[in-house]
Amino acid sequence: MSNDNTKPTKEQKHQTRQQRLKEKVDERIANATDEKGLLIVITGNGKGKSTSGFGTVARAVGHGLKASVVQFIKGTWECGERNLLEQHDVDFFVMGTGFTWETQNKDKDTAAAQAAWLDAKKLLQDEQVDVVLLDEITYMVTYGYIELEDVISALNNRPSGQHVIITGRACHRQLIELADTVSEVQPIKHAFDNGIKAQAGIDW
């Protein structure tokens, strides 16, 4: 009875699979030679869109990039990310009215949104700013407080190396088409739906 010792072991099979994977990843890395300012969209109905945007801002600051943030909704709430990032020279421009369902005043909200958008447009023209986070701006477009065409024009005419992050639900399809990277956050479970209140340090 012959003993076939030529069959690959599980470890050898694993190494072969991993080597093939590495070759594919290395090829993609080698082919990715372009460098430009990215437009990143983080949308969807799940929790974590702003958190992801702020995480990218923190990463950029960690690499010595200049970042600025425009917040279009949560202006009246304390913001843990702002408390931290302002200590690292991140400028914040905040729409002062907070949540639109609290004011219930369209004229007031529109004026506040337009004022925040003016700040955003200045940042989108500033070559010294490497990363701009437009937090919750999708709502402003949806409600008609800011013109979609104006947003697209500002994005298209920004400095070539500037990165922009857009967050918020129901991002307009034209912004999604314009973006380089789009992530959709989907809800599976949320503590608030079970009567658990939003908590400092976790939810804001």
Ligand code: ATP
Given for the second form:
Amino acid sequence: MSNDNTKPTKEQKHQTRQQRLKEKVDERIANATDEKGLLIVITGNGKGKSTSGFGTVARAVGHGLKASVVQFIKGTWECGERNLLEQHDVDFFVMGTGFTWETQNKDKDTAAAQAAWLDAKKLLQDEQVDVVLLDEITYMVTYGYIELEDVISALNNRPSGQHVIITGRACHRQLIELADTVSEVQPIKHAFDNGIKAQAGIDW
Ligand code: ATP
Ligand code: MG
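Would you mind generating the form predicted in complex with the named molecule now that we have the form predicted alone?
After this comes the whole thing, all chains and molecules, with the earlier chain placed first.
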């Protein structure tokens, strides 16, 4: 095989490409200088929204930040994240009896949602709280149990450095517009569809 020294080798081409990429990434990193409390939305029909929210809470706690969680759907199961994170000074506010997927009493559900929202609003006014996870709050807005305007106003008036994570399917368009970072988890496959039941440590 002839060896033409003037032609860049595959390795050299790769290196040039990577160098260009690095320059672009470095430039973007240099330009990202602002710091502020973020509103993050994790929505969509795939699995991974609440786990993402709790993962961020764990990350924050690992950096010594104060985090609190409001769970807007009272599951019938205990919650592994709660068992762990409560040992690390994360406060949990869980929607009281009244609302699960099973209930069909709108007045009772509304009262339960409103009570949880009151807990959330207090956190959104608390300078000491660095991170607030509002798990499954999207449904409360969709079902009309809490007012969208009230949620938007509480988010807009929260302490400027406070991060908020919203999870749940079908997030309202206006919350998506307000957010700094939005991810949609798409379902490709789910074990449940193949008859595999929800399992402790993985699904709750
Ligand atoms: P996770 O808590 O595992 O991150 P999630 O918050 O994205 O899930 P939710 O809509 O809150 O999803 O549903 C909670 C429960 O339903 C979890 O146990 C989860 O494993 C399960 N689940 C999530 N997505 C699906 C799906 N596409 N099909 C069936 N079950 C699902
Ligand atoms: Mg969830």
